[in-house]
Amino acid sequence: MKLKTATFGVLAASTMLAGAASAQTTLGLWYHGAGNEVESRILNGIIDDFNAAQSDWSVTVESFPQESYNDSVVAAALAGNLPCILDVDGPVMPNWAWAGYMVPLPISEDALAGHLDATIGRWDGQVYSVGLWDAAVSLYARQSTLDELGLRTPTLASPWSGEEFMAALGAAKASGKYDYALDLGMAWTGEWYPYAFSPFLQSFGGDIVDRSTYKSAEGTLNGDAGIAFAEWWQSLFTEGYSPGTSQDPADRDSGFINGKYAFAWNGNWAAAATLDAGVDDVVFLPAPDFGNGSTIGAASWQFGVSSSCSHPEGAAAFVEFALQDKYLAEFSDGIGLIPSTKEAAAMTERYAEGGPLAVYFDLSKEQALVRPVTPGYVVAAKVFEKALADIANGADPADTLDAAVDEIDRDIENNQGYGH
């Protein structure tokens, strides 16, 4: 009899657990990191923890290759087949929000307290997305190179001026020790151009579009500051400081490490590999100041809620759960990107205070500027990329920028100002 009673108790408990599990509402999540085993392992771990921690929601993930992810989302949106939770690249988010693919994220400001500003995606005065990390670019150099060339080591508080930067490139070129003074990563294409190079334009005093209205690029991209930037940009290639658009991709990956380049303009995602390759005296320097401050790009991948989601409160619960410092730190240790909070950074191997990459958290906090927050960015970015590539290949700077402005403004007009 006791055996029967015990058995009944086990069966009853099992039935109750099964009922709780079946009561969970499934929330689909789409992610851009297919093929990245480390990223997938960490994300799946967060999902498992979330699903086990409460009885209301069960998140399931489907991953896509990054190259096809955005197209997959757009196609699904047009077909009305979006999942509940979307992974979205920070500068793309305003376009998806404007197009109706996403809705505001119902998350408390308290949950976002202490996060790097660029990890919070805002559009039209509301939060639409939030990221577990950010990415930053810096100027790579060897301290031994700076010492040998007699160059001042710039700091966040005192970056190189534009004149100092060009003098450094000139000294490296004159030394005859390098194939090129500077690696800009010209072998990379796509989003690298506006992310990595528009900060130089902004430091000159221009921008891709006029951020005061977002209604035109006229006078902002092709004004005096824009033309000065474009002429400087072209000089980097015509005067032999940097390889152009035909750069060997292998040199982008290892040219600085192998000593082909004195300096490299690269992201924190490559910094750990540089250290691991034995470049023990590498220093990560702030962007030069061409007259209007030192600026770097910001805003990486973030989570938000699709307009197809019937339970945005469940999606928000998952996002808030994923923002725990321990998960931010785990992602940072796993894929090398900047944790969203100082507390998470302190838990990591390389971004903690005194760590070899700690400077990147401060660079992101102090110098980062998000790309233009407008639905039209997705078009303007491609126009900007083409213009810079053409100028690097010898096109007239002023004429090229004028043509770029015409194309950007035409797109804005065709879309009735994108709601601005």
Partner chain sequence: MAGKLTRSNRAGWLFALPGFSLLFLFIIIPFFFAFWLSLTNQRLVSPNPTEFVGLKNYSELLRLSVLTLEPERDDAGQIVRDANGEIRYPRVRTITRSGDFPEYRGMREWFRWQSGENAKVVVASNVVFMKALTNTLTFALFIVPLQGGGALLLALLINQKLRGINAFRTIYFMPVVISIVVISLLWRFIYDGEDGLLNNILAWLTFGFFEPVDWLGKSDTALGSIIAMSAWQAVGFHMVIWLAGLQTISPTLYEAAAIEGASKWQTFRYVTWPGLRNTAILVLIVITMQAFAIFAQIDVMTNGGPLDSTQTLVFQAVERGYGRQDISGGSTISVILFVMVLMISAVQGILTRERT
Contents of the next structure:
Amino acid sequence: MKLKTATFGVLAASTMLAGAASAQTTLGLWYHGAGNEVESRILNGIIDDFNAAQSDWSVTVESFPQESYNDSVVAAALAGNLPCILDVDGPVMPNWAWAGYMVPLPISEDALAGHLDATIGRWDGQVYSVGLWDAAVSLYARQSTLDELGLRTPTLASPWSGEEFMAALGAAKASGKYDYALDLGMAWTGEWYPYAFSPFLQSFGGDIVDRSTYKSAEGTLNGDAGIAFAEWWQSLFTEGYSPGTSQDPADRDSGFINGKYAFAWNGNWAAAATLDAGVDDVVFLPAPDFGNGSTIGAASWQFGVSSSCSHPEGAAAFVEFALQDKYLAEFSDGIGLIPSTKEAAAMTERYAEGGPLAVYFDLSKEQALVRPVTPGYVVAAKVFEKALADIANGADPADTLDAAVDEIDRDIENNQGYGH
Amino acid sequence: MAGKLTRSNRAGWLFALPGFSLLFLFIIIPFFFAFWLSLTNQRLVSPNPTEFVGLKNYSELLRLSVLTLEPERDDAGQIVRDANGEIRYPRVRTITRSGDFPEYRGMREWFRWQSGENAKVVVASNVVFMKALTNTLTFALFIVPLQGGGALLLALLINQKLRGINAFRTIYFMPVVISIVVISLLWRFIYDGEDGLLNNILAWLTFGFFEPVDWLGKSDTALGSIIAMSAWQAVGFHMVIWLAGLQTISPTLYEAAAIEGASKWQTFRYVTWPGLRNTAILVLIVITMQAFAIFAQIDVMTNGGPLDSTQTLVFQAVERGYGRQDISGGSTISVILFVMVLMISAVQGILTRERT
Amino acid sequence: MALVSAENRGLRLAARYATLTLVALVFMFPLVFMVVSSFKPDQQLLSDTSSLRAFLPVGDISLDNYYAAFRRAPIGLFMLNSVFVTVTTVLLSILLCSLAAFSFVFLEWTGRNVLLTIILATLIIPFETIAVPLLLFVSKLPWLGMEGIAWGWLNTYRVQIIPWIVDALTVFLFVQFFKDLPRELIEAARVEGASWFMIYRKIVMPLSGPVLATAAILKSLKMYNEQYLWPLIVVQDEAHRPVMVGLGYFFQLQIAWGEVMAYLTLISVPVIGFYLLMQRAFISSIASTGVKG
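Please could you give me the other form, the form predicted in complex with the partner chain, since above is the form predicted on its own?
Next comes the full complex, and the chain you just saw is listed first.
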């Protein structure tokens, strides 16, 4: 016990200083950014500003490592120990809302005017969460590579068709200058797979589940479009265009920068690092169009209210406060994400009109499609991830998709339709 | 005779009770709860009420059937063969996904064999579980002799009076000091298919003749690679147990053996090994238990892939219970694992029982 | 004649050391890689992994990773937490497990075999599979503190300690070693009227140096290195987080490998120190533990 007192004396003292200010009601906030200095500093800045700006509420933050954040929240919910304000990954929100971890966010629609669609989390006709930023994925290439290989530079209005894309990969491979033509980021297991790769499936005309009913994946995931997608997906690996599931994680981080790969399918969060590493002529291209439009995934981390919060209005006050453009811009400058509003984007270094990453704001605005908005997404995403990994490793595309459909449908059935 | 001196109900219970109560509270009760969960449809995250479903979870994991596929025939009734001369069969999905055979709905091919001109296909309701089961058994089968034997050799090697032996003992123990999660991360670099350290070393040893292997990326090398790494990592752990066992053997016995002129092998066979009996049982059982619990290496290195070649039971239990929020399904796998290992250790117990 | 044998002995000694060294290389390399890498910038660290440079402190060597690691996470706090939890658990574990093992080996009492069988059966239960039931359980448990009864054990040290004190492996370890102790000594003491606790304390424990050290080493490894899932779900405040949960701080989208290596090097120091301490105290004293008289 002595040890405990000694160690935490310092901590206790600092909390007491903060709490001594007034008789504010304390609201806990959980955040996924432990270990990320910049992110923590900005968030703490917002919280300090908020606590000083009014006298009703005092927000205190607890940060968790991102990789295990969801597990921590689920455990806390089971044990009845949730904080007031929850940070939640966009596609996971319906699961938590349906399970009763979260309640609607009592925020006015006015406060959300002008926000990118995907930054607002809606479930069951109500707003549950709002994000200060979005993330987007694009095809990284060097302009010099495109010129050398004689490739047209695709644009938002006219992206590459599937054939053009495959021709580009073929040209890159034939040049013999790269270890692989395309880095898909297979080393990043987990949510990256459904987030980054399901838009290809959607462009083929399939999807992870049937969004009109959310009751089944039969015919949507394993229909003709799905099988065409899966065969194309497998060909990326059998033809040697992309490194497979055993990709070295370090190569994922630096392979494109080092010139190992001609193209990389990567998120905007890696864009700044690529520019900083001296790849001056990097261009961020939209996804290829396989017939049903060029599309990318959307929705990132957002704030919402937990069901054990006795003051949702306080939580909403904080979220509304945090949604100020200056904070959106600050986060964007700090950690490289896409600010939720045009006004905030204009205040940033990189996303302002003419900035090096401005293209991402347009990508998010024009092409973003949120992942299936259903509590069942969490499980379907896992099933989809495994199916993609198996097909990449040579499993039969149709059989694998069938198995995935069976598993997704069984899960929906076991959950009595997930409330749809 | 001894019984009289050692019989004491009061002291016996008094000494054992504190420890047993903690074990009972924190392991046995939760395990019974897990067993109960396996009989329900409990989800990890759900507002729906829990329902008792009997053995449904068990049958969903364990259901097996054998299908007989007849060769495809052309209009003339001739068997259709592909370019390699192999007989063509209708796809299994035409049966499992048709409305005509609802009993096979949701089942998948596990493996098949040839029977005359027909093919016999074993379909399972959960192929991944079946693969996890066989992989776990394979893992245990290889790791027990590798780790147990390797650790004993190390312990014998290190149990000599030499200057500086303590330094060696510490070094051999090093891999155990680092958490298995971290070791697995490091070995991903070593096993890397392109410019991994292992490929480079092998190429250097064979003057460049060695073709680089994607150790973790191929389904025929992935499990073997993980076995090798696991044996290497934990061998120091069991070395420590063997060492403690070696130290309970009295030096006078060795002195006696030396006076008798016993050879090294004879000394080991008639002095060391009999003295290690109890330690051997301990090591054997502990390695077996640890082998069946293999999880972290898989989680970090392969995620069960490629093509389920490294799926294991505990990995599946966690993947189902937490990843897929199917806590009752995950608990069911744990219960099956428990019963299976209990049976195996019963057999081990019979085999190692003192022959009197 | 004497000369030849001396030469032989020299050769054999050299061969012994050669074997020892060769084996040492096999076991040393990840640790060397870890420590060496902790001084390298990420780019160089990763490109070095394909050659033997991975094991050499060459190139751009600095302490930058250490500074960065300390800025990223409260490393001292995590280590203190882990050391405190580990030491407390190990001490209590050794006491309770050896007491139980003593009663299983040296005493005869009704229910002994049943209890021992149950304990050994729990060896098979992987923790991952009981984590959720256990979480629900401890979140409702009472605790008698300074301010009266408090409910729920979350966010404490005790929740990281008490459930882990007794484990089947440690009990089993003691049982197997106690079986090798000379029973005559105990019976003799019993005839002279010593109480069971006196026998435990004065006869059995002093003879158990090697097994005590072994149990302490193995248990501390488990507590220090493998406590991840449990603290993750029962500890929500940073103030009680242990080192393995702290590792998560370094796994951002772009993993800072150099910092990871620096962190790992730092947190390995207490474990290696503890092993050396135990080795010095017990394992190296082979000659002095002439147990079987």
